[in-house]
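As a starting point, one isolated chain is supplied in structure tokens, in the form predicted on its own.
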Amino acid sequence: MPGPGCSGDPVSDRGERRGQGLRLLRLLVQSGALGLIVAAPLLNFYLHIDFIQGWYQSLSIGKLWFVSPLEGLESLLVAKVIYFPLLIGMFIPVLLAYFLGRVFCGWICPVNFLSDLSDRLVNVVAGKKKHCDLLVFPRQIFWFALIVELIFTMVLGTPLFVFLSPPGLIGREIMRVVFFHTLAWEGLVVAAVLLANLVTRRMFCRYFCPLGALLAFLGGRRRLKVFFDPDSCTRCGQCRRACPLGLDPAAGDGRSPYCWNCGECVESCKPASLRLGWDKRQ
């Protein structure tokens, strides 16, 4: 008779078709999301469809607007003016990190996106699952990465994280391949921050990012969480090594603010002791 999490067993079973099926509605939104920021330009210089303009630091859909908490901050603290229509471009955003964490992190960063890839790309190359993390900093300089900047923001008067952040970045580059046919030195920068994740898995996200830590900051009592049902747990550890950013739910960390609710951790619990769910508590 098979043991609990085993091949065959009707738990285990569960744990597949759930972790099967949340891996499949992330891939589809990070490719609806990246596909978002490809199409923008596209439909802009050759069809002159101006409906959706911009990347995920500033983009316009029709009527709404939304901004990137951290660039819209950055831009209030440069100009000392409150500007209110750059706060109402902000609410969505600040809103659904209060709800829902760092599922921007998550789910819809293409910066995540093509780490994934790379992540993918390598292990078929190594003919298996590689989990690196050769260098391990303290989790505090998360924070400390979003107060120098801000102060780095404030000295220089300029907004640093608009003409550096990794995902405006992407959507910069995209949009320089549409309407000019090139490439921006700048897009260095992402290529540097896919190549530190040979080094340590989800580096620059996990230690370096303003914009995650400022959403991890607004998401501190978020409503999604992972919860841990310690019960059926095997304590076989696969949740542990499958977070990309070395966090261990079942020590309960998936209801800690530097989880982005990415759902690894679930999708790779076979007893189904892990779900992403609701907190009705609070």
Contents of the next structure:
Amino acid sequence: MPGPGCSGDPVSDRGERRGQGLRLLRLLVQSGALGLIVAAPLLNFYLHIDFIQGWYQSLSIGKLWFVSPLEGLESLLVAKVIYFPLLIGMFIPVLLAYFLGRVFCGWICPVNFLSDLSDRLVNVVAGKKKHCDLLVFPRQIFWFALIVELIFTMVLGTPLFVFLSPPGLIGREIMRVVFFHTLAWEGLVVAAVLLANLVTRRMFCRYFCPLGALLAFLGGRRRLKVFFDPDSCTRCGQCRRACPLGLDPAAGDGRSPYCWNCGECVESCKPASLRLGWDKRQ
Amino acid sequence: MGWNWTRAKVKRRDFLQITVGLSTGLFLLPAPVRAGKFFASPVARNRLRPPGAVPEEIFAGKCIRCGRCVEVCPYKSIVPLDIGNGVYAGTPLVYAETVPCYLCMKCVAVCPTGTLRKISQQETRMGLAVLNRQLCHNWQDQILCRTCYDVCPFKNQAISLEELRPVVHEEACTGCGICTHACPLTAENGDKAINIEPLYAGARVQW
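Okay, that one was the form predicted on its own. Can I see the form predicted together with its partner chain too?
Below is the whole assembly, all chains and molecules, this chain first.
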């Protein structure tokens, strides 16, 4: 059954676009984020420089430590002991999610970056501008995934997401290649997630990623949002086709917790009815 | 907000079919994966956690598999496990006879979750070196070998020579595995004449 984004005619006349330059900016941030976790094991292995360590499960830059909120939460839930360095490591990511929403997913996560790149590759190979979303679930499954994940974690005493998280696996596989010149089978999880994009764009990110769900939950009252101006909107529907998550920014989805502020809709909107901006609550 | 099934393109029935199908598919996994192996700890003789590790009971739960201990280890002693170890995939392990731990304590300093507790060299208890007197050249009166004694970082405390034969002292042995690595004698099953037994990994957690 064809989804909403299927009959899209290609976006033409690129010159006319009046975006905010978000596409290039996001490409740079994503490349930098992936470059960081490629550089870290190389520096550690060949030069013994441990200034940067880890990847997006825990990353340290000098004495600044980050811990992924979901991984940290699971560790705390299973250990049933508060470990303050862990909480402090989670502080900045949680703050980021609180004010900016799921920006980690949209701007940093290597899974989304590889998905973006593979989308472009598919576009080149298949000559298709926009993908069809063949399998569309109710998006509330997202919360269900988070709850199931946390309950299973506590029942089994073993965090499920931690050892098979796609963003974590990308980091782990890069490190494994650099350090041990080999790959591990669990890397296929990443391949499966990328292949699922062919069925529905960002299938995993949309419905099944518990980390994304936790960040969305934290960002429920976020300040960075996609604002919509209904007066200038021409109802062309380009924003809906551009959204990798299958959201409809013209229906106010740009302010929903599901939106990850990637700005694709903003860039696709020709009358500039959409704007990524800061919500200045009075 | 509620479950808006009408907006969705997949109906409730399809969703249930997919869910049931996927859970049924789990039973098609290879038998050892389904069986206890999936939850079996990889810690065994000469297969050790890095220094300061919490008991094995909660190790897989506390460790977030960030790999920082692996990256920071200057000797490449720490190896991340793969999916063959089930839920322990991504956790760090030291293969004592291959590359032992040289107790530089860098991994302990970087662990963000407290899975590797911040302890000193002397407090480290990765296991206990156990000498197999049936194999050891000295104890079999074959040749004089004092390799384990020579390499031990706590010489005369953890391993001493008594009548030219090595003896391990439990109160000082850190279980670093340097003696195991250095031991020239390898048995048919791959064991050395001195092996590290991870005795302390089985400790119960005080909740």
